[in-house]
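In C-alpha cells, the next block holds one chain alone, the form predicted alone.
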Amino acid sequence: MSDGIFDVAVIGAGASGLMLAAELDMGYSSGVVLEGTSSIGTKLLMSGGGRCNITHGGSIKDFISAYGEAGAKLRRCLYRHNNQELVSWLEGVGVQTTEEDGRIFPTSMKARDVIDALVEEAASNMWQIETDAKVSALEKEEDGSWSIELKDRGWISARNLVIASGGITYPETGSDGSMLEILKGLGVGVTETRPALAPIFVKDYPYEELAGISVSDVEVTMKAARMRGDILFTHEGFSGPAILNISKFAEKGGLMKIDYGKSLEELPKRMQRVMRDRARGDSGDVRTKLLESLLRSDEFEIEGVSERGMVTSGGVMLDEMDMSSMRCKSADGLYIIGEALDADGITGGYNLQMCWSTARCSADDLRERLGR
C-alpha cells in the first residue's frame, strides 16, 4: 500500500463501496478501497439467494414509499441516479439484466457477474483494493486529512474518506457495526441499530411441521405497522416477504396478528389439518368460532427476530447528511453511503438501489472536489 496520502479512501468493498470506485475515475489522483475481511463483495454475493436482486423495475417515484419515513429524504439522491440509469450503466459494462415480477436480476442470475464488472471498472479507474484491511480507528488531522488505523498494519492517510462499511448483520461479511461505533466517537449521530428483513420467532410456534409451505396474500399486523404479502413457514418461525418487511417493527413481548384472508379449504392441505387441531376443544370437536378466529386473527407473542437479517435498520442519521452529495455535515471530507445510513427498504431490490444511488451521488461530489 502507498506510503503517501490518498486522495480518497473508501472503507468497505461491498455494493456501495465498489460502485463508487467503479463510477469515479481517479485519473492522476489516488484512491484505495479498504476491506476488513479477506474477500470483497461477500454480502452482495449472498443477495437474492446468490442471484443478486439488483433493483426494482418501474418508475423511481414508486420507490419512495418503500423506505418508509426515510424515503422523502432519499428522494433527491434516488431521482438523480435512478433504477433505469443503473440498468443502462450495468449493461454498458457487460451485465445484461432480466425482470421477474418487477425485480431486476442479472440475466445470468449470478451475483458474481455484478461484482466482477464493478471490480473491473474500479481497476480501470485506477483504484487500489486492499483486503484484510480492518479499520480500527479514525482521526481528523489539523490539515483536514484523515488518519486511518488498520489493525496490525499501522496508519494511512486520506484527504477524503468514504464510509461504506454496512450495518450490523452478517458480521462475517464485514458488516459488524464497528464503524458505526467509531463514527459515534467522532460525534456523528447514529440511531439504534437492529436487524431488518429478518424472520420472526414467536412463543408457542405451532407450524414446525409446515416448514417450506407458503401462503399468499396474507395480512400481518403489529401495533406500529401492517404489511400484506406472502408468508413462509420455517422450522423455527415465520418468514416470507410480508414477515421480512414488517420485522423491523417487531418488539419482544409484542403481539403479531395474521389474517390469512382465506377459507380453511383455500389453505394448503397440511395447514388445514394443523388449523383444525388448533381449534379442537377438550372433547376433540373442532370449535367453529375458534377456527374462524384463527383464520382471521391468528395472534402470537413475539420472542424476537433473527440476528441474520438481510439489512440493518438504523445507522447514521440522515439529518447529519447532505443527501445530494452524501457529505457528512459535521466533518469536512467525510462521506457516508449505503447500509451505514439510517435508511432501509422492503424486499425487492430497494436496498441495493439505495446503495447504488448514494454511491453514485458521492462520486459526483468527489469528482468535482478532485477537479476530475
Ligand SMILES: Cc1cc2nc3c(=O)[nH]c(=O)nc-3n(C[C@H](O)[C@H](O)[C@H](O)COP(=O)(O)OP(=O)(O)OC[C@H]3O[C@@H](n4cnc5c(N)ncnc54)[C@H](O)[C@@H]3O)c2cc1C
Contents of the next structure:
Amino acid sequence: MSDGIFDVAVIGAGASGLMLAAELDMGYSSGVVLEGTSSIGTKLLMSGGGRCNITHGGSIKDFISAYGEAGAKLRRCLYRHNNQELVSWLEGVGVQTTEEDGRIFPTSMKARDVIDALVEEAASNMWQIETDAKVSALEKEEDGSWSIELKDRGWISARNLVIASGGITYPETGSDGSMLEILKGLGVGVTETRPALAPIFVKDYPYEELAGISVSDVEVTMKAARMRGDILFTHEGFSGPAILNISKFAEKGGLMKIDYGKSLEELPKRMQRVMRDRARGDSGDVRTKLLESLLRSDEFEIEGVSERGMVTSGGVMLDEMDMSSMRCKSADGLYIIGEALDADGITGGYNLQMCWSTARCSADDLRERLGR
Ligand SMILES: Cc1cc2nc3c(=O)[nH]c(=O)nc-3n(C[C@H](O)[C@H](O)[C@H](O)COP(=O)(O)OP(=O)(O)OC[C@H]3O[C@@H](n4cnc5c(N)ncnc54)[C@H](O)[C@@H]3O)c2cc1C
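Provide the structure of the form predicted in complex with the ligand, given the form predicted alone shown above.
Full complex below, order starting with the chain above.
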C-alpha cells in the first residue's frame, strides 16, 4: 500500500463502501477501500438468501415510513438518489433487474453479479481495494488529515475518511461493531445497538412441531408497535416478515399478541390440531371460548430476539450528520454511510436502498470536495 496520503479512505467493503467506490471516479486523486476481512461484500452476498433484494419498487415517497422515525431524516438523501435511479444505474453497469411482488432483484437472482459489477466500476474509477486491512484506531491530525491504524500493518493517512463498516449482527462477516466503538472514542454520538429483523423467542413456545409452517396476513402487537403480515413457525420461535419487522420493539418480559384473523378451519391442518390441544377445558363451552381467544389474541411473554438479526437497530446518531452530504458535523472530512447509521428499515429491499442512497450522496459531496 502507498506510503503517501490518500485523498479518500473508505472503511468497509460492503454494500455502502463498494457503491461509493463504484460511483466516485477518483481520476488523479487516490482512493483506498480498507476491508478488515479476507473477502469483500460478504453480507451483501447473503442478502435475500443469495438472491439480493436490491430495493423496492414503486414511488420513493412510500419508502419513508419503512424506516420509522429515521424516515423523515433520510428523506432528502433517498429522494436525491432513489430506487428508480438505482435501477437505471445498475442496468447501465450491466445488472438487469426484475420486480417480484414489489421487491427488486437482479434478474440473474445472484447477489454475486451485483458485487462483481460494483467491483468492476470501482476498479475503473481507480480505487484500490485492500483486504485483511482491519482498522484498529483513528486519529485526527493537526493538519486536518486522518491517521488510520491497520491491525498488524501500521499506520496510513487520508485527507477524507468514509465509515462504511456496517452494524453488529453476523460478526463473522466482519461487521462486528468495532468501528462504532472507535467512533465513540472520537466523541461521535452512537445510540445503543441491538439486532433487528430477527426471529423472536417466547416463554413456553407451543409451536415447535409446526416448524416450517407459515400463516398469512396476521396482526402482531407489542406495547410499542403493531405489524401486519405473514408469520413463520420455527423450531425455536417465531419468524416471518411480520415478526422480523416488529422484532426491534421486542422487550424481554414484554407481551406479544398474535391475532390470526381467521377461523380455526382456515388455519393450516397441523396447526388446527395444536390449537385444539391448547384449548383443552372442562366443558365444550370453555373449550370454544379458549379457542376463540387463542385465535384472536394468542399471547406470549417475550424471552428475547435472536442475535442473528438481518440488520442493526442503533448506530451513529442521525442528528450528528448532515443528511444531504453524509458528513459528520463534529469532525471535518469524516463521512458515515450505510448500516453504521442509526437507521434501519423493514424487509423488502429498504435496508440496501438506504446503503445505496447514503453512499451516492457522500460520493456527490466528495466529488465536489476533490474538485472533480
Ligand atoms: C442474512 C441477511 C439477509 C439480508 N437480506 C437483505 C435483502 O435482501 N435486502 C436488503 O435490503 N437488506 C438485506 N439485508 C441487510 C443488508 O444486507 C445490510 O443492511 C447491508 O449489507 C449493509 O451494508 P453496509 O455496507 O452498510 O455494511 P456491511 O455489508 O456489513 O459491510 C461492512 C464492511 O465493513 C467491514 N468492517 C467492519 N469493521 C471494520 C474495521 N474496523 N476495519 C475494516 N473493515 C471493517 C466489514 O468486514 C464489512 O465487510 C440482509 C442482511 C442479512 C444478514
